[in-house]
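Only one chain is shown below, in structure tokens, and it's the form predicted on its own.
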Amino acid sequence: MIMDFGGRALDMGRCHVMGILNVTPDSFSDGGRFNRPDIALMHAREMVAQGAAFVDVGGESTRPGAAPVSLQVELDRVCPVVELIARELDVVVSVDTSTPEVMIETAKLGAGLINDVRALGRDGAVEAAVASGLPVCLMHMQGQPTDMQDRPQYQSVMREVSAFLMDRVRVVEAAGLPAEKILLDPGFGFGKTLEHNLQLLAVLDRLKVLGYPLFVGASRKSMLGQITGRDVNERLPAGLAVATIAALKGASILRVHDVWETVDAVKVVSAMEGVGQ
């Protein structure tokens, strides 16, 4: 399946790698390090050499606990970047947003896909992006980022995770979206736990069959410190295997902090995939 990112068509059938790039103060990684426009292209075109096809640009931190920042303040905080890596770099410029007017604004701009944690849910989110003309992801996450975390419960994850995802495609495509600019994201570490992320990994496949592209974000989430212990920077290795096991098990875009060692293990992905039996 190809795929138009507001000019750039890429084939929704390999798997390819999303370089993170939060000009936040308070993201659970990187928060502070690119919040000035040169240092974040500057950035940018290091993971579009490292081989990423995507860089996905936020402005409002969605980590546990994460409180709402206000519309100026995400606008001043995206808009210059998007405008500046989609003039200087030849690379898809997601952009990580919920709030309807950063949608506008950025697909202005230059932006080629939007990434929403909240799947269009909030008022005018859904008309902002039909409007917008763009690529969207849909994720799933069970509350609001302040609360998510405080006690997630389900009965079934995946099925819960996969009626809520074809609830909302059925809402954006009533709305006039596309089904071929629809991707969806079972939300790891959004409103679950451990047990539940593992699960959905385990099944992920089982997705696929729903007919829209898969993206995954799971790069030094807690789920891998609490299965290694490891502190937030140490969490490469667990995030490559995820990565491998989202990879295989159909994933068409991984979204990473660490860009090169995950391009490096799609390629493994690929290379076997594409060995005859």
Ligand SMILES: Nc1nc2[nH]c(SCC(=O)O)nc2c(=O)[nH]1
Second form
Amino acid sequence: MIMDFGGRALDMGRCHVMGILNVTPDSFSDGGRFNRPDIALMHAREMVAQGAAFVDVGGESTRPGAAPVSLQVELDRVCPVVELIARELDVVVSVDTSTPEVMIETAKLGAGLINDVRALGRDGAVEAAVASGLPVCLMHMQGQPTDMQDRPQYQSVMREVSAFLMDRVRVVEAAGLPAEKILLDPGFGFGKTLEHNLQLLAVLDRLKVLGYPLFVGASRKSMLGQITGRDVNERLPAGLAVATIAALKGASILRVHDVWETVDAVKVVSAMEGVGQ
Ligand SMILES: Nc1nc2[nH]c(SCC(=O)O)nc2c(=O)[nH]1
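The structure above corresponds to the form predicted on its own; please provide the structure of the form predicted together with this ligand.
Time for the whole complex; same chain goes first.
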């Protein structure tokens, strides 16, 4: 299934790597390194050279406990970087935002995907996403970053995550967003215990049957630290394991910090899947 990302067509039947470009001072693993547009462009260029099909630009940290940022701060962080990358590089610029005005502005500046961890939950976000004409990733989160990890609870995490995402799909499709512009994401680490995250990973293919491309982000997250005991900058092997599992289970986009390493892991999965039986 070919999806059009602001003029760049990509086959969602394949697994693509998205490089993370946090332009926030407090992101948990690379906070503050890429705040200047020229430095951000250099990092984006490097990730594209390593095989990233997407670069995800986020101006508001959504780590547990993160404080919201003002509209102007988010615009000031994100817009110059989106404009520069969209102009200079042949890559889909994804914008990690829940803010309607940021969606509209960055779409004008050449963004190709809206990546909203709040599934267009903020006032005006559905309308802004529809008006932007861009594809949207709808992600599940229980609670808000300020409290989501306090006491995550589910009767059945996959059933509840699926129900939430399908409800959001109904809302955004009714508002005019075509089905072929929707991606779904279970939201690893967003209001989930380690057990919930593992249960979602184990049955990720069940999310696929909803009929939308799957987006997965687990890179360097605390779930990997809980399993391995590794610090945030030593979680690459565990991250590659999740990337491989997700690719095997049909994920279309993997959001990661470590691009070439993940590209290679995906190449192994694709090579195996491509060989005649
Ligand atoms: N769609 C999507 N967007 C994201 N943005 C972040 S920011 C927090 C972090 O990188 O730990 N995570 C995700 C994710 O899992 N899915």
